[in-house]
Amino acid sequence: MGDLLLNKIQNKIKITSKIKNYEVIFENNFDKILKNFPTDSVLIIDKNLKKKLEKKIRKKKFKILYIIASEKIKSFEKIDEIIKKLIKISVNKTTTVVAIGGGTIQDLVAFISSIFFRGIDWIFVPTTLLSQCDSCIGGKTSINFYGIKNQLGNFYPPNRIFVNFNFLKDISNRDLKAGLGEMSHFYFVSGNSDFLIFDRYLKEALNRRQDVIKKIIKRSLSIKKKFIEKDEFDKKERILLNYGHSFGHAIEKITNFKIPHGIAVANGMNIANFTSFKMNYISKNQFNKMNDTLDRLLGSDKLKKFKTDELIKALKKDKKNLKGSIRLILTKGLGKMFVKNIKNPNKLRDILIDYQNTLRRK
């Protein structure tokens, strides 16, 4: 069953959107990707990719901005600076902006494209595992505000997405693990069949088996496609894809973003599972089954100690909260995630302390 799910995905995924339909095209020839950019395109590229791409791009004579990618670029100050540069090079309503990089470049370009002339075309070439397996589809744009992650944004999908797996050949082990950490939440949310696929292929993915990584990326996007086409604007089903993310974003905040997003999310999933266990939504065996997979994924990156009150403080600022309650996605088992509003932080504080004590005893 697992191999059937992985092998049936073609070299193109079409996404239906109420804003504009778009597609993910899998293409490993970068020169062919370049031919799909309009001649008056402006390319905004992660500066880390400059040496790798400069010669190929120079032949096409595109206008180019190189940006140092980090969470710091997702701010009004940086957006103001970039918009001034775009105006200076005569960007107009017919210009296409091309983002080449990971999730932070994507967030920056998507947000700017959505507000520039009330919306201009943009194309995305995701170059990190995390952006290829998740963020490239769904249409969310996000910037940080007053130190709170992704506090401002809207929905504005790209016109097209080109996924080139060659960008993944030399990614760091930490980025590999972060991408797999983000990817894992789709497989847990989807249900037991997909969870078993991820569990089965995790070791090979960690060992950089490119054929395996390609297949699980495509499956990951196919899972997400089902959720975003049912609930594009995050009102019902899509909310469940925030599984692991409330705790994950809080972990990023209290560690000053030193822990990569995908690794924070995988840790957040484990905390959400433990919280579900302590609230009697899953059995100890169910928790252990999911914990074993996340253990193999995280290894030494499993967060065993944190300041509980700081984490709760960060959770209280999560944008998904409603009416003063901490809004979490918990689980009743694989594929059975649900929304839980926590009105009493003290109960959660006791669970978080118990979680850390449990990990330290192992």
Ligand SMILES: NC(=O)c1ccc[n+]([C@@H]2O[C@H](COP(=O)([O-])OP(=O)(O)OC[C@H]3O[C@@H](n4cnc5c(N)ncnc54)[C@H](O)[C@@H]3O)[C@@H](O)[C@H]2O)c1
Contents of the next structure:
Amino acid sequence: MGDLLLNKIQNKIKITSKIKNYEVIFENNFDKILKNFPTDSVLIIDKNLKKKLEKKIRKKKFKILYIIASEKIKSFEKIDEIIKKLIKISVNKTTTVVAIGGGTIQDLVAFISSIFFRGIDWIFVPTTLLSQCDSCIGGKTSINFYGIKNQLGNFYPPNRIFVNFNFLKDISNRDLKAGLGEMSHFYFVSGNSDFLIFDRYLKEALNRRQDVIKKIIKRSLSIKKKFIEKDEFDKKERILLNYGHSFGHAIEKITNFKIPHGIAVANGMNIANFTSFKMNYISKNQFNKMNDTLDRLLGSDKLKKFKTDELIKALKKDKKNLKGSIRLILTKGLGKMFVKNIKNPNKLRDILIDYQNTLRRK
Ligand SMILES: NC(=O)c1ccc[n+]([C@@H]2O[C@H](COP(=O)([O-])OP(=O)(O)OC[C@H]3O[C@@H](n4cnc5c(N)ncnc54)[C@H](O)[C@@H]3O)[C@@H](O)[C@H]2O)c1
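Given the form predicted on its own above, I would also like to look at the protein as it appears in the form predicted together with this ligand.
Next comes the full complex, and the chain you just saw is listed first.
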């Protein structure tokens, strides 16, 4: 069953969108990818990739901006700086911007492309595991605001996405883990068959087995495709993909973004599962089964201690909250995630303290 699901995927994934249809093209030859960029494109590239790409790109005479990637670039200050640079190099309405980098470069460039001349074309070449398995599709753009994660943004998908798996050879172990952490939430939300696939291939993925990573990336995108095509603007089914994210974003905030997004999300999933267990939505066995997989994924990055009140405070500021309550995605089992509005944070505070005590006892 597992391999059947993994092998079904083609070399192209088409996404139907109310904004514009677009596609993900899997292409491992970077020179071939370059041929798809219009001659007057401006390339905005993660500075970490400069050495690797400079020679190849130089032949093409594109205008290039290099950016040091980090969560901090998702800011108004950086938007201001980049837009000034784009104006200086005479970007016009017909210019295509090409983003080459991970999720932070994507969120920044997508947002800028959406507001520049009320929207210019952009292409994305995701270069981290997280951006290849998740963020490259779905069309969300996000900027952090006064420390609140992804507070501002809109929907503005790229015209095309080129996934080149060779980029993944150089990502750090932490970013590999972060990518797998982010990826895991699709497999848990999808249901038991997909969870078992993820569980089975996790060890090989952590050991950088390229053939395995390629397959699980494609499956991950296929799961996300189903959700975003049904509910592109996050009103119904897609909300469930926020599983692990409310806690995850709060963890990022209280650690001043020192914990990578995907690692925060995987920890957030475990806390959401524990909360579900304590609220009697799942049994201890169900919690343990998921906890075991997340343990193997997170290893020493499992967050065992945090400032509970700060976490609650950050949760209260989450953009998904409605009318003063904290909106969480909890679970009644694999594939059975649901929205739960928590009106009384004291109960949640007790659960979070219990969570940390339980981990400390282990
Ligand atoms: N728009 C969306 O739908 C969406 C979805 C999920 C996550 N996100 C956002 O994505 C961001 C996280 O993305 P990320 O994990 O890609 O982080 P990132 O862009 O900061 O990249 C992580 C690190 O990897 C480096 N890097 C990039 N490509 C590399 C390569 N090929 N080899 C070696 N190093 C490389 C970067 O320089 C950086 O140091 C978060 O801000 C998150 O909120 C957005």
